[in-house]
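Read the single chain below, which is given as structure tokens and is the form predicted alone.
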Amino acid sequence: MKIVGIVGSNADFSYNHQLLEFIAKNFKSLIDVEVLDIKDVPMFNQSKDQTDSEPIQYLNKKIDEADGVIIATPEYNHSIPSALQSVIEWLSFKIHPLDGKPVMIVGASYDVQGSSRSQLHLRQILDAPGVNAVVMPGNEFLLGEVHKAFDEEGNLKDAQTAQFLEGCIKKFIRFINVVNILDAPEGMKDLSSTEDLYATGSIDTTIKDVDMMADDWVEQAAEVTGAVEGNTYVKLDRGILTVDQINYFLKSMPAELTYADSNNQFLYYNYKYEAEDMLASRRPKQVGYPLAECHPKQAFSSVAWVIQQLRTGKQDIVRTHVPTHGPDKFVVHNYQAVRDEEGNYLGINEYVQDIKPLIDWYLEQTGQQLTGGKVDAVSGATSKVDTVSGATVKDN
């Protein structure tokens, strides 16, 4: 999830800049934060329109491309700095990149109460006509006595403060997801709850202290858990196989298999082809990613809809055909709910298969034919469902 962090001060040294850098460094497994300064933005002057100037257009572009914005403001005379006020005026004069954009407010100040009054003022400004930002309610992060808060490495000294900030960041991610649902096409808004596609929570089987976005997540997770491999035997429900045998068995399946857990983390696929040779492209480094990082943003509503159908039990399996592979393939994506003995949802078993060879074989063996008119394998009914575990490759 791409986030723009705007420093609300044009000072040469800013503790609010340091706060945003701390967020970018310490929560990079959750969000990708780009910290932007406002030093070069001219003061707002309606009589001298500089909307098309490079500094303002740069901010405009970065905000427009981001999933959300974090603004870190100090407090000057019970309000926000004039430099920040000026930036927001430029961004609500002829251009409106904050319109509908999820925004989180944080702040640092020398005062014991942090930047509480300037944050309140900033909320009012962001709600003004022409700005129309969607500001996350509550969850105020007020860093008081900021000159004592950081160590020499730029880390927050107080562990509880850092933990609270992490909680605020995770809530902001969920808030962005809610805003995306509200902006989704009709028919996708009836989700009974918001799916956390960024997997910010955890379940009993979540492997903690490993960066989900690490290219070697599998290797790191295996080391942390002491996972077995090779010729070590594993007792299954009705059988005993070595890890190697399980791998070969799954690779031999006539379908591309993927497993994502109930926390929406992509945990496995039966890697036997390179991405460009697969029906639903995946890459080894994607294993461990949250599902949000396996799909383009425009597919989020579809992905959440599929998960909700399975999680709530409205359907135990969702299927969609993908006609973009040409007339010589009948590609079907199947999303099967994985449940335990008591029916609790554990995740998704996605299997992707070209069923045309099977249909051709069956017709040849039985002498039967497809009837009922011309079969159009290319332009058949479309589906609103997109693939869940990585049909669209996102390289990070």
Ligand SMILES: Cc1cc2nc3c(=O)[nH]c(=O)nc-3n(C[C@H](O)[C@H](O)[C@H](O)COP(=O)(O)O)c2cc1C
The other form holds:
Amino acid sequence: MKIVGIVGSNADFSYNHQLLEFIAKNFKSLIDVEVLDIKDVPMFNQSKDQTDSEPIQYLNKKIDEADGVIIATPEYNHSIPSALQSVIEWLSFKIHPLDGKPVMIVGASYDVQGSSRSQLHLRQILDAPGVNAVVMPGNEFLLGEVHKAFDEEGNLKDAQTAQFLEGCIKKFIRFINVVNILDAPEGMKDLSSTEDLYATGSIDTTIKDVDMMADDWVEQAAEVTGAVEGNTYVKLDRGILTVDQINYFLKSMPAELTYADSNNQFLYYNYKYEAEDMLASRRPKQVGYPLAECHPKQAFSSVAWVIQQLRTGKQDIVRTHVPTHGPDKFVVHNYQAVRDEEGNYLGINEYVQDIKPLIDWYLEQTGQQLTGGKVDAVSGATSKVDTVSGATVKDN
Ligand SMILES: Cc1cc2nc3c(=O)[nH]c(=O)nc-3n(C[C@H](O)[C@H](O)[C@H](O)COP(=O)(O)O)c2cc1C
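Cool, the form predicted alone is there; where's the form predicted in complex with the ligand?
Whole complex next, starting from this chain.
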């Protein structure tokens, strides 16, 4: 997931820059962060339009290409620095790259209250109609007394603070997925036209002369292609199995597996339960359908968005938690890109799992439990953080 980190300070040495570098280095297994400085951005002046200047266009392009933005703001006189304000003014004057973009705010400052007031102002600014960013609620990461916070390697000295920051980053990743999939912003509404969900085209493997909507598509397609079944051996990379063995092997997977090809045609699922007993229901007669016939029209944008993420290589896997089946289950829909050796997109492997039994087993095996108690219920901050202001408590 591509993230742009914008440093809210134009100082030559900046703790907020250091904070973003720390995030980029320490959470690189979660997100791919590019840290951008704003030193070269000119002061905003409505009468002297410099929207086309290199520094502003560079920011514009980077934000546009990113899945989300993290802004690290200092606090100047209880507000954000004028340099950051100026950048946001350029980005809401003739161009609007933050429109609909998921944004997370963090901040580092000298005061014990660590940028809490500037973060509040920044939220308000980002909410202005010309900016229209989608700012993640709560999860305020406030780094007070910043001159004491980092060691010589640029790491946060306090492990609990780093852990809280990691929690905020993980929530931001989920927030980005939710914003993009469920709360489709304006720009995404057109996405349904970017994918041929009715599978009107064809690829090399498309089985022609069989009606995709036929209830017995599988049987008809098998006849047309002379597909093997039963005890016939199939050579795979790496192994040889009979068709029956492949079938039972796939059915034994601890997930509901579905394969749709790059032409957006639903080709297979590991049919072991009837639709009403599945986490994500499928019916035998649906196999062969184009994806448009497997989803309601209101979901087309989201479906197209997911496919686009995988097809273009922007993401290799898109995950979403679908809160079905009550609190005893934690159902995750995973959309995994299928690619050949050259990286060409071949389709989607959608695997739907209840991951709760695995988590419970892991906790039992390792003698751990999910406490949730380390996080303060009011501010969402760790116990190191003052519950009223949300600022980092001074270490004595
Ligand atoms: C004009 C000015 C006003 C400041 N006001 C505040 C403030 O209101 N609260 C605070 O915590 N720090 C304040 N500071 C200190 C900044 O937090 C500190 O300079 C910090 O290092 C700035 O972030 P940076 O290192 O990323 O540039 C102020 C600094 C300046 C230069």
